[in-house]
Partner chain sequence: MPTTPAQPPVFTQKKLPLLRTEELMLNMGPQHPSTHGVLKVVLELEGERIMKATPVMGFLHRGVEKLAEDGTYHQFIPHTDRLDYVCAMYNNFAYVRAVEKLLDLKVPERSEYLRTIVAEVQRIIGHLFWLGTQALDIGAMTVFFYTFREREFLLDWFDQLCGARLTTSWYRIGGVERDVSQDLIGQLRYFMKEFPPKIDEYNVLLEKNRIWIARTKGIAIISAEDALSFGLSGPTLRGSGVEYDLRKAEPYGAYDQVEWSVPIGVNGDTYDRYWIRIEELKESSKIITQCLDKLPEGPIMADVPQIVAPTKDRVFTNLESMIMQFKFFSVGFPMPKGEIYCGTEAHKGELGFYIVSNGEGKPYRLKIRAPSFIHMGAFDHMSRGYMIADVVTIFGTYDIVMGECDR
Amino acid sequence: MTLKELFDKAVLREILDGLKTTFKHLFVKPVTFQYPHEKRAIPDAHRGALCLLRYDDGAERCVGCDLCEAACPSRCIKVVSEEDPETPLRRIATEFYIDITKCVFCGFCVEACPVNALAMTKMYEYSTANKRDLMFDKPKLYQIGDQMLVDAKKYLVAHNQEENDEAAMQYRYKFPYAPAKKS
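Since we only have the sequence so far, can you give its structure as a single chain, in the form predicted alone?
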């Protein structure tokens, strides 16, 4: 046994090396977010909760084509559509359901929508004690869309679904809308 090996065993060199690493990290700024109090900046392309969007005049964009339901790999979307009784060639979505517990947030439904009625938001805080609250229906999806409209538009622009200029707004296809007759 050499003198160096004897010295290393007597001083416990491994423990000193571990303490050296500990002291190096003692003065480094922490990278942990204090979550409820500090929020992280989320990019525009983030895939959060789904929402339904309206046109600028308040008309529903969803035409009930069921393409989002067909594109969904986890089969969490259910769309019930029928012909509009006032305009016979126009279909409308009478019911729209998304089970968020099954959703994998892939964005295929948003890409499949021909009129950009669906979008994803930056909303990720929707935990609940009751699993049935995570079954979003049409009014809940429109409520999320109204609250998170800016984020939803940014998502569509980030994924090249819509353009963010005035010329694109003029030439965006809009299905004919007939206001409901009041009786």
Contents of the next structure:
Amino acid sequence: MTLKELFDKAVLREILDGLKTTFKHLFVKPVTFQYPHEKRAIPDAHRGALCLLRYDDGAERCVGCDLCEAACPSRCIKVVSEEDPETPLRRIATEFYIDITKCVFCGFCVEACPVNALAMTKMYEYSTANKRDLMFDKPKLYQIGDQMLVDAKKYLVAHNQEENDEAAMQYRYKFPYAPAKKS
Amino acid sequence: MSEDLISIIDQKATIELTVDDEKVSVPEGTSIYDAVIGMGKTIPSMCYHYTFNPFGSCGVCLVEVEGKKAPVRSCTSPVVAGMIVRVDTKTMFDARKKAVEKHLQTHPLDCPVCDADGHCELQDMSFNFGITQIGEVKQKGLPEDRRSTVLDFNMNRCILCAQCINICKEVVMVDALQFFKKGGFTHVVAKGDSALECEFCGDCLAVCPVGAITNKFSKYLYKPWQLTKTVTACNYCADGCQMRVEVTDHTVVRVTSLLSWKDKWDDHAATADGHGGLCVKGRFGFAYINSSERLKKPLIRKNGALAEASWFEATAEVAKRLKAIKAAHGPDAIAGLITARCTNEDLYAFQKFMRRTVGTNQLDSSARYGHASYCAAMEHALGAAQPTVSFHDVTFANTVLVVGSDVTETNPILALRIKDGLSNYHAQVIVAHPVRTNLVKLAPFPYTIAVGSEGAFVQGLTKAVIEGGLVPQRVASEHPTATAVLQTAVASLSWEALESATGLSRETFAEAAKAFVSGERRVIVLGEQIVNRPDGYQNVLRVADLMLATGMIGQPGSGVIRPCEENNERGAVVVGAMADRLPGGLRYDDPAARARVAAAWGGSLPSGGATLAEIVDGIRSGRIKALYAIGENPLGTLPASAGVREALSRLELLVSQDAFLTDTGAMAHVVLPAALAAEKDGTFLDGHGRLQPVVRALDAKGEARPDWAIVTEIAQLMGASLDYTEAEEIRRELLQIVPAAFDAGPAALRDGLDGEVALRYAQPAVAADAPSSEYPFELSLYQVLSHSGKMSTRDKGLLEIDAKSRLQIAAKDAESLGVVSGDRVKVSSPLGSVEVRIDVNGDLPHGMCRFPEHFNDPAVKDVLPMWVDPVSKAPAFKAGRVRIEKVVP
Amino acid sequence: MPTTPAQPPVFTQKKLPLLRTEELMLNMGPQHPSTHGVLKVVLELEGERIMKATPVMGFLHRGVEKLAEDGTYHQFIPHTDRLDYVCAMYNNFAYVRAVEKLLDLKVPERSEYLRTIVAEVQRIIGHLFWLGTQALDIGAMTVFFYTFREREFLLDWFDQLCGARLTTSWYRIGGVERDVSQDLIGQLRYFMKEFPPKIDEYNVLLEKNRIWIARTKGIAIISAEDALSFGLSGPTLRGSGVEYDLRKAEPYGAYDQVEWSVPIGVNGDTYDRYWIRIEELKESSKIITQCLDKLPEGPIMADVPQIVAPTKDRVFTNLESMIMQFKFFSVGFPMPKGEIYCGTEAHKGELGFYIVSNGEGKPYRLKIRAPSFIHMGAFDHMSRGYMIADVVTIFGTYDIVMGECDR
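Starting from the form predicted alone, produce the coordinates for the form predicted together with its partner chain.
First the chain shown before, then all remaining chains and molecules of the complex.
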């Protein structure tokens, strides 16, 4: 042990060094913020609560194809579909449930959806005292979709589901009448 | 191709070819496809199905043949000696890929809404070939053909493989579909581009490789990956079809057959004995399982009305009251009825409950008015009660005699076996029926006989065989006495009497007899119109005589097949759920058999016993105080003349255990909800002797429980040691007592029958009542294709297909009565009268009218008499003479 | 660089003739703040000395391996997030690598670089998390705040990259889900510039601190030989002086394209492992900076129909892509028959996936070799003779996460 080391040990040098560092931090702007008064900026790609979307004319995009149900790794989606009594030939989802308590927010359902009826939003504050409220049904999902439409569309763009709003227009056809395909 | 087929039909030279450097020899005339498939290789194809002849429309099954420039469609090209074929090459893969791409080019973007998505051959092919670029596409933009009640045709999705058309034409032989060009596209439409009106077997739906044909009853409700599939036995008729019940949560969504476009790749073992298809009842009649009318909780009558109760209360009530009645009036004050739609396990548990726990032999099953009469007669004549012919034998029979049966309506899958023989194996099919049935239209030897003269027809046939010298030498040497007695007996029959009874000439009989003996393997299909008549028992004996005279006894592949109406009639007899049968189908009065069963059960068996009619009489006389009816509804089945209502109202305890609240249930003191076949495990013994596994496909509705479980619980509450925890235990117990219970024994002519023969031929068989001027019409209750018993009338889907509770009369009679379809008529007999709408049917003969037995509204059955056979105790109540008058509104 | 050699403690039982002594059984956990979740250890104590330690695991068992058999290969990706929930990206990476190895699938170059960058970012997050919590467990609270400050930055970076901070599911079989934007690259470059001084900041607080040294030096010593025979891996193995890193031994991703070195310890004690992790933070920064410089252009997903889901714009308009989409999500792609083991160097050690395929769209069997689980096997060996207060250090020295351990 050198003399310097002995000296450092005696004067608690390393402790003083540490205290110097922590003392300096008294003058650094805090990195924390005061939730819920301050909130994080949520990126567009954020995978928050799921929602169902409508076409611009208000018609439901979902055709009840059940592919989201098949794609879901946590089996939290249940779709009940049938023929639309008003428009024969049109398949619609009469019931659509997402058990948000089971959902793992992987976004696979959005990736699977062949009509981009599903999207994820920036919504993350929906804690409740009643667990049953967390079984999102069709009206609730559409309500979120209507409320968070801008976020939902941004999500789809961010995750390469729709190039942009205009480009997406051309896909927006209604099953089972397919548009003539561009060759 | 099965080995039988090769051995029977293709006794041709074999030729050798090389497939992918491998030598293989196949019979001449085989297609390349069959030859390659036979080697265990696969060639992708979309229009090929092993059930019919190759059609060659899809162009996918391409192979390379040395010496030919272009790829060859293997399904339609026959093999040539020395041919060198290459299957697994890159060029062929690309050629097939191109062919699939062609189909994709005209296919719409319908996957999200299509029901076939996930069970689609086009999807599979596209995925397996890794198709990513299909080039120019063309959309058809056609509207969906929604005219049919059952099937929707979406021609946008059609790939024109023609499997639906081919299976309908060649296998089902209904020929209801065709290609039709309109608007520049080829469509598949019903014949004549009209609404599809056919048997609705749905085989076209099953083989459709895409979603072009869809099931209206489950349209858009599911995707295949959401459904839990269970293979179980159908519980409508006794053809014993295995079907796939597809369930989501607690609802049956659809029923599919083992036959599908997919099974061409798989092992055909599951469908080897038939083609694997279903009929309209099996495929579309599943809604009754989901019905909201189902009983969900036990009901107990309190203050005159049925009120819901818990299982504990209900079973305790039944046990308590049965015990009290047994203590007060003895065990013979209790009787039991069980339906032959129950599983073998239910039936066994019930008969053991009645005989051991209650201690009475007063029990019967619905096989009494079905299969029992046949069993009694055949056991008497040949020693073997059960038919020995399998579906396989029917397919490969040289001659098939169908008598007294409209088999395409009552047992459509058996009819398909006959049709298979007819079209593929050149069977001589002889049909004798008063009505121009579907089979009459197809058969090479159709005979329209007078109403009710089926017995006389069989006699005439026997006489023609004997007098025409068609009795084989073997028979005369093996059964000299019987042959001699039969010879003298038929001699006493006069041709004139037979001719007047049947309406057929002597020459016709000779022709039919000649056709009948022309082949080695002969099958007689014995329908209910010959067996379940007042003279049914005698008729079956007459059939035994015909079998003897033509040497069918002991001839492999020959025999009788009995198309039963209820799925487990044969099982009910074999399990012993009847007063005259012991477990194993042994006779109740056979001392050795009784001793065996008694020893196995550890106690004695009750003596005496009562069958259905005797039970009803016993109740009416006040001797029987309690009736336990499982699935049986005597009030809804038997005519008013049987006096069931009056009888039931006298009971101290009536327990109805059923899935629905029936007429009988409405009068019951306790109603217990029972599980349906799809909701329990067990076995059925079908009409041709195969033990069909019944597998639970979904949970029972509400609190319903399997019949055997309810019976076991009541027995336990009554202090008896019936302790089954699963259905298999019951079956094991039965097989321990009678190891060969479910096997039919060999048939052989019994000694001492000769004396009776002469008696049988003393007078010609005629219909029970002669036509009289007062009651000129012969009314019969008949089965329609879309229904089975009364159960199917609870089915929404089948009612949509056929809900016609109408009296059918011949066109000629309608004209003379001055009525048209839809008019109301009054049907009267000495027993009463009823008003009913009519339907004119051109296929009916003059003087005949008929009403579907499934419907009780209006109660046409109540104008008919009931007649109980003295030997087999089988009641016959489906025919009688009536008068028809037009009702002037 | 650690130099002072340390010896494992030699503890001899001293029996005092007059006092009655007996072994004390003590349950530590599963509800204990320093057991990193729900680990229970049954300690047999002689006074304060540990005579025997039996880890009891399985409180967090969720049957992940069984769940894998129920879904397609693609569907299992989110389940891997929840193994080592601190480092989801690396679990994703290890899993998709195993699947790709069985498929013999080549991933585009850009994708390989991105995977390496994100994996190293995840390694930094993992080590920062370890450092913070280990210091916290031992009693130094400030380091925890500092490391989490940097960790937060990177987690937010993840959020922008894939939409989630912890359960990322960003890796895909055949590539990655989403490309990085220029903005994200800029953020990462900024971070890499700022990061080295931050490492010094942690070191000032710990490196020479006598309490830290007293609590880590000579604690949980394991010899190189023992470490190998217990199957240890990662920093736990390298702390004992074994130079074994899968990134060097069997390079994957872009690890063979960049310059970096593997830090090796001498004594095999907790202090050496601390030192290795600090050095790895620096090495990871080096790897990330080099990868960002070399990042090639190109696609991020392999162009293999069937195995890779088609892009959405094609699904909307092309039947063949629509069919691929439906098949991919409902039945999955057909996997060649066979079995594969593929190990990946996660920050905790070797994370391996063993997959048995019977040719269907779902794994027939999937086994996860979780480093935390393997390391717990050496717990008894490494804790005997130490004081009860050292148990916390020994838990920490492996960097265990029970989500991965119990699976």
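All values derive from a computational prediction rather than experimental measurement. Numbering follows the first chain given and starts at 1. Whichever C-alpha set is largest while still superposing within 1.5 Å between the two forms counts as the rigid core.
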In Å, how large is the C-alpha displacement of residue 15 between the two forms after the rigid core is aligned? 3.6
